[in-house]
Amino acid sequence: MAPGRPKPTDPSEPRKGSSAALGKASAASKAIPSGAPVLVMGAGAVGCWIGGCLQAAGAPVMFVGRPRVLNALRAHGLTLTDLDGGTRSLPAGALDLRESADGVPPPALVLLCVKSGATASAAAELARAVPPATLVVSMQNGLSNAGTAQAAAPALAVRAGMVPFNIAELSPGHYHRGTSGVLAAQDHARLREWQPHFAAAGVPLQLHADVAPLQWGKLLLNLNNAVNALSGLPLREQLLQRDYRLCMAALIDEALAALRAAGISPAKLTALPPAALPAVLRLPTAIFRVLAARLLRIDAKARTSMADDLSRGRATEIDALCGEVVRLARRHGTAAPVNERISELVRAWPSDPRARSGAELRAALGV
C-alpha cells in the first residue's frame, strides 16, 4: 500500500459531491456502456441511493435486496432526497426488484453494497449468476470487502470502492443523503466509460490507482459510527457534545498510531488532515463548532447505518471498522484497547440495549 493520497484519473472536483445534479438527468440516458443493466447487489441505503440515482438518470438498474426493503419499494416506490434540496422519485412499477441474482440478464456493472458480513455469500451468488469477468465494484465500508469478494468469486473482476457520504432511510422507500462527498473506486478501463453517467446522475465517481488510502481516511471517520449508534442521537447532535467527541478522538488516536506503525498514510477526506482530527475533536464545543464548520455540514436527519442496525436488531459492521483497527494494531505491535472495548459494547447491545450519555460512554471506554 503506497503512502500518500492517490491521484484520481479525473482531477476535476465536482462541487460538494454534487447531488444537486439529482435534478439534471439529461446526459446519462444516452450511450449506457454496452446497453446492459447495472446490478445493485444489496439494495440497502447505499445501494438504493446510488442505483436509484443512476436509474433516475436513464440507466437500467436491477435491485437485489432483503424482503423488508423490497416490500417497502413495492409499496412506496423509491424516493431520494438530500441536504442540498434535491428530490427524485421512481414509481414502484419502474423498479426491477429481485430476491436474488439468480436469472438476472448479464449486467454491465455490479455494485456490491451488502453489509460486510454478507460479502462472501453475496460474491459466491454473483459467481453463479453473472458471466466471468463481470466488473464488480465494492461500495462497502472497511478495507477487506473487495478482497473477500474476489476470493469468493475469482472469475469476476472485483474492484474496491468508497462511499464518502451518509445515507439514512427516513421512511419505507425514502432514502436521504445527509452529508457530502465524491464516490471513489479503483481504476478500471470499463469504469472510465461509466464516469460520465455517474456524474450526470449526481453521484460523481473518481478513479484511483490505489483506493486504499481513501478507504483508510474514510474508516477514520467511520470510527464514529459506533459512538453515534451507542449515543442514540442524530449524527450532528452527537458531534456537538464534547464527551462523545472525546470518545471518537480516542478511537482515531489508536487508529493513527496503528497506521503509523504500518507505514500507511490515510487520505484527507475533510477540510482537516487526518492527524489533526483528534485535537480538533477535543476542543471545547464553541471553538469546535467554528473550526469544524465544514465537518458539521450535516443535516438534522443524518444518522449512521450502525445506529439503524442496532435499532432493528441486525448484525453491525463493527468488525469491519473498529475491528480493522484492532487487527492492524496487533499486526504491527501496537494496541487499540478503546476500539476493542467499543466493539464489545456494540456486540453486547442485544442484551443491554440502552443509549449511553457521553459521560457514561467515556467511563465505559476509559477515556
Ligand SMILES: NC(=O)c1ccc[n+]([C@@H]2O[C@H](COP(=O)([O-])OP(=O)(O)OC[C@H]3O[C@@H](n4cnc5c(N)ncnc54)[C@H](OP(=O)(O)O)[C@@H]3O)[C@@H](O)[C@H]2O)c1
Contents of the next structure:
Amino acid sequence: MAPGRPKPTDPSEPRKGSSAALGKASAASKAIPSGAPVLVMGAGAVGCWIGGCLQAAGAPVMFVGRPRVLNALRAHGLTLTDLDGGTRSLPAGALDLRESADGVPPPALVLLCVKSGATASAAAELARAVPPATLVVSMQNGLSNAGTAQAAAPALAVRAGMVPFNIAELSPGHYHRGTSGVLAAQDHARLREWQPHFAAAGVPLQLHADVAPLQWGKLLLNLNNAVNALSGLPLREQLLQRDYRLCMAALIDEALAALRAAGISPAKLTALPPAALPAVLRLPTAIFRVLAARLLRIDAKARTSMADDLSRGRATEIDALCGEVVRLARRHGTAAPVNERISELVRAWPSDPRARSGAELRAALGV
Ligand SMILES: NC(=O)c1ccc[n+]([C@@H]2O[C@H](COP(=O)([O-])OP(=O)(O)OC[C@H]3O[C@@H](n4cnc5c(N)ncnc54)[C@H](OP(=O)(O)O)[C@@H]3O)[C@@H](O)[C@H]2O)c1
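Now show the form predicted together with the named molecule, given that the preceding structure was the form predicted on its own.
Everything in the complex follows now, all chains and molecules, and the chain you saw is the first one.
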C-alpha cells in the first residue's frame, strides 16, 4: 500500500533497498532523546518489527512479551525482512527481553503493541511499572485503543498511532513487512525528538494534530482482515479473487455510509481515495490487477494478524474493526448488517473452524 498524504510535521518517505529500508546504525545512535530506552509493550509482529528497526539503527530497546515469542527470540535472534529486499538480524544476545514491565528502567518512549483485547491490562501494567507522564504511543489498529489505555493508565501520556503496513511472523524470530506505508501518530513535543530516529531506522513517523482520519482510513482497509481470516488464504491470493473482494467492498460501503453520516473524512492511505475503493474492488480481476497495481503491492508472504489469531485460537480484534463500524452506524442512523454478520462468523470460528470459498462467504454475508 502506498503511504498516505497527511499534513505531517516531518515526514520522510521510506527509502527502498536493503540497508535503507531497515535503517542505518550511525544515524539513529547519535542522540537518542534522554538516552533512555524504548519499551516495546507486547513483542509480537508490530512490536518486534518497529522495535527491531529502532534497535538495528542504534536505539536501546526493551521488549516485553510472552514466553512463546521471547523463547523464539532467545533461540533464533530477531530477523527483519521486507518486501523491498531488506534484511537485518539482531543476535539473541543483543536483545533485552522481559516477561513483564515490572522493574524496567524508566523508558523514554513506550510503544504499545498488544492486540486490542489486551490493551487495558497492558496499560495497567505500564501504569505500575513506568513513571507518571511517560509517553506511550498506541501502535494498534482500530479507533479506541489509545483511549482505553489512557483510561487504564491516567498518569501516562498516551497518544494514538497508526501502522499502515503489514507485518507477518514467517518463522520463529523472523518478522516480515509485506506492504509499505509511513507510521503516523498524534503530535507530542517529545515525539518530535524521536522523528529523526524513526526515519533513520527506516520507519519514518509522521505526526498529526488529529490521527482519527488516518485511523479510519486504515480501518477501512482492515475490514478485509475478517474476509482474509475466513478465507484461509494469503492476503494477495485472497484479494485476487473477486468473490472475496465483493465481500470487502460491501463492508467498506457500510463504513463509508456511516462515516459520511458522522461527518468524518477518512484519510487516503492507498493510491486510491477511500470512496473509490468499493468500485475498484468490484472490478473483474483482470482489470483490478491493472488499476490496483499499487494497492496490490503486497508480497506473497503477507497475511493478516486476524488469520493468525484464528489459527492460534486467540481472541480476534473483530470488535475493534467491524464492531467499530457497527457502532458508528448505530450512532448515526445507518445500517451495517454485513459488518455484523462477518463479526458473527469470526466469533463463531472456534466452533465452526473452516475456511470459506469466496462464493460461500458471499452467500453467508448476503453479498
Ligand atoms: N501485524 C500487522 O500486520 C499489524 C499491522 C498494523 C497494525 N497492527 C495492529 O498492531 C497491534 C498488534 O498486532 P500484532 O500483529 O503485532 O499482534 P501480536 O503479534 O499478537 O503481538 C502482540 C503480542 O503482545 C503480547 N501481549 C499481550 N499482552 C501482553 C502483556 N501484558 N505483556 C507482554 N506481552 C503481551 C501478546 O500475547 P498474547 O497472545 O498472550 O495476547 C502477543 O504475543 C494490533 O492492534 C494490530 O491490529 C498489526
